[in-house]
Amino acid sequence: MNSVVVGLQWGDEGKGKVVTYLSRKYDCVVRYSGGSNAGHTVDYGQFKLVHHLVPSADLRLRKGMYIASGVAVDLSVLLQEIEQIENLFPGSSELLQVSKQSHVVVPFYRELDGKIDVARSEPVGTTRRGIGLCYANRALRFGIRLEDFEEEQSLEKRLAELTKVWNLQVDTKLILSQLLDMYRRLSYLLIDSVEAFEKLRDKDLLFEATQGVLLDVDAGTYPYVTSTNCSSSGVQAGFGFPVRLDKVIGVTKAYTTRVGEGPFPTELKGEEGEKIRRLGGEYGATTGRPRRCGWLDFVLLRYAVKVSGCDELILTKADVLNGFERLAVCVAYDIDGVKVRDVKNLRNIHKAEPLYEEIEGWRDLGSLSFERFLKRIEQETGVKISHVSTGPKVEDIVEL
């Protein structure tokens, strides 16, 4: 059985915890897109792990982990993560393999990332981790892949070419030396994509998406999006081979958050938004930036479910809303005086005025009003909720 876990909002839905929990049913967890701009936090109880590149498999169960060719690999971040998991789970890195065909985030990409964002008339709020530059150079055919490190002279030539294209005054010899040092420390993990596919083709695979559908470069709130297809549509391209998905599992919070710039119809800018942010610990795992918070948006949720082909839902962070007497959900938009319940694209949501319905809050997740909230989500989306997260730890989840 092959499944994918995707976020149905602007990321930060709790996919890391969900993937870790579900990984016990699979042989291997596969990261297929994004880079170290992702931050999947997993709370094991005694400690927390923030995964930026290493797939969020349950490290206690020694599951396989694979970073596919669609991932932008920052060697320094990957080395730090491997050191972290080795300290906590000795021998875990032996379960990880990385595609030689994945592209590398060269150190000066970060600086360029920031310069480009500042030069925009309206910054998109990039994490400035160099991920966009990595994918841009891949498309321009100037990218550097892990397999290029096998020939030092060729790698040096590619670096020189990159600095010429971007008109940079940098010490390419020093950068080459640093990259080669990191590469040698990671070389035991590397595998050709074809060989990886042959090893994994008969395994049960859990594909781990990054960010969320609303940040997908094609389906999201363009240009306020990430640089890759982080919805279910990106699995085959990111994995590098045709693969049948038996299940698309969508993760949504009981409310909505967004980091960075871009439209957010249900954003709460006052005391209520700050309360949700505080109770939910809504700060970016990668950047530490405070997340913008708002009520659950059924218009966007229905859109995300449709474009991802979602088969089931997992609801997270409902416990954050415990004790709220009254809540609100967005049931439709007013766009230029027209009531809109469903959208076919996200082009005009910056004009959207949310139309709310007030609902009864719940004392705890055993309350009848919370049960009604779950049924309402299922009615609005047409998709069943299979699990509900009841707290921050991996084990804090119940199957319905």
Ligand code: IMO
The other form holds:
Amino acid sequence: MNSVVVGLQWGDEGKGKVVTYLSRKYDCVVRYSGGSNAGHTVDYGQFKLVHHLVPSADLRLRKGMYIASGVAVDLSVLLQEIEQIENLFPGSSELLQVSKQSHVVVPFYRELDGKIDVARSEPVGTTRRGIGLCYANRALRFGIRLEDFEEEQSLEKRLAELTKVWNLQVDTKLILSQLLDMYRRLSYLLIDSVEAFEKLRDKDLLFEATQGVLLDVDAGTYPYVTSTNCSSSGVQAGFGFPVRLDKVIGVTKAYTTRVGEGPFPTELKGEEGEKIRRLGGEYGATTGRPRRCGWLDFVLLRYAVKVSGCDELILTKADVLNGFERLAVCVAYDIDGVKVRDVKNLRNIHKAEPLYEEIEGWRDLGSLSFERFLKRIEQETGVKISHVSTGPKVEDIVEL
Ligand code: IMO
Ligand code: MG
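Alternate state requested, the form predicted together with the ligand (shown: the form predicted on its own):
What follows is the whole complex; the chain from before opens it.
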């Protein structure tokens, strides 16, 4: 069985924890999108791991991990993460493979990412991890792939060409030697995509998305999005081969967060938003930025469920709202004086005035009012909730 876990909001829904928990039922966890802009925090109890590139497989169970060609690979981040998992679970990096056809984030992409973003009249607020640059260079056919490292001379030429295109005064020789050094340390992990496909085609694969449907470059709140198809639609292209998905599992928080710029109709700018941020620890795992917080938005959730083909839902962070007396959900928008329950695109959501309905709070997740909240989500989305996360740790999850 093949499944994908996608975020149904603007990222940080708890995909890492969910993937770690679900990985016990699969042979291998596959990353197919994004790069080190992702930050998936997994709380094992005794320690926490933040995954930026290494798939969030349960390391205690020694499952396979594969970084497919659709991922933008930052070699320094990958090396750091490997060191981290090796310290905790010696020998675990042997279970990891990385596609030779994946593109490399060249160090100066990060700086360019920031420069491009601040040059905009309305910045996106990227993570500055060079992800947009990596995918742009891939599309421009100036990108550097891991397989290019096999021929040093041509790599040098490619790198020089890249600096010329972007008009950079950098020490190409130094960058080259740093990249080569990192590449050599990682070379034992590399595999051609075709070989990986042959090894994995008969296995049970769990695809781990990055970001969220609303940050997908096509389906999301363009231009305030990331640079890949991080929704379920990106699985085939990011993996590199046809793969039948048996299940699309969507993860949503009981409220909404967003980090970076862009429209966010249910954002709570005052005290309530601050309270959710504090109680939910809503600070970016990659950049440390405070996340913008707001109520759950059924208009956007329905949209995300629809465009991702979501078959089942996993609800996270409802425990953060334990004890809140007043809770609200957005049931529709007022756009230019018209009540809108469903949107066909996200073009006008910057104009959306959320129409709220107050709902009864819950003392804890055993409360009847919480059960009613779950039913309400199922009614509004037309999709069943399969699991509810009850706390931060991997095991804090119940199957319904
Ligand atoms: P995970 O996988 C939340 C946001 C950035 C910015 C926009 C574009 O942890 O859910 P980029 O660096 O990708 O060019 O930035 O996307 N963003 C995320 N927000 N979670 C993420 O990943 C994100 N990855 C990118 O804040 O608004
Ligand atoms: Mg994150």
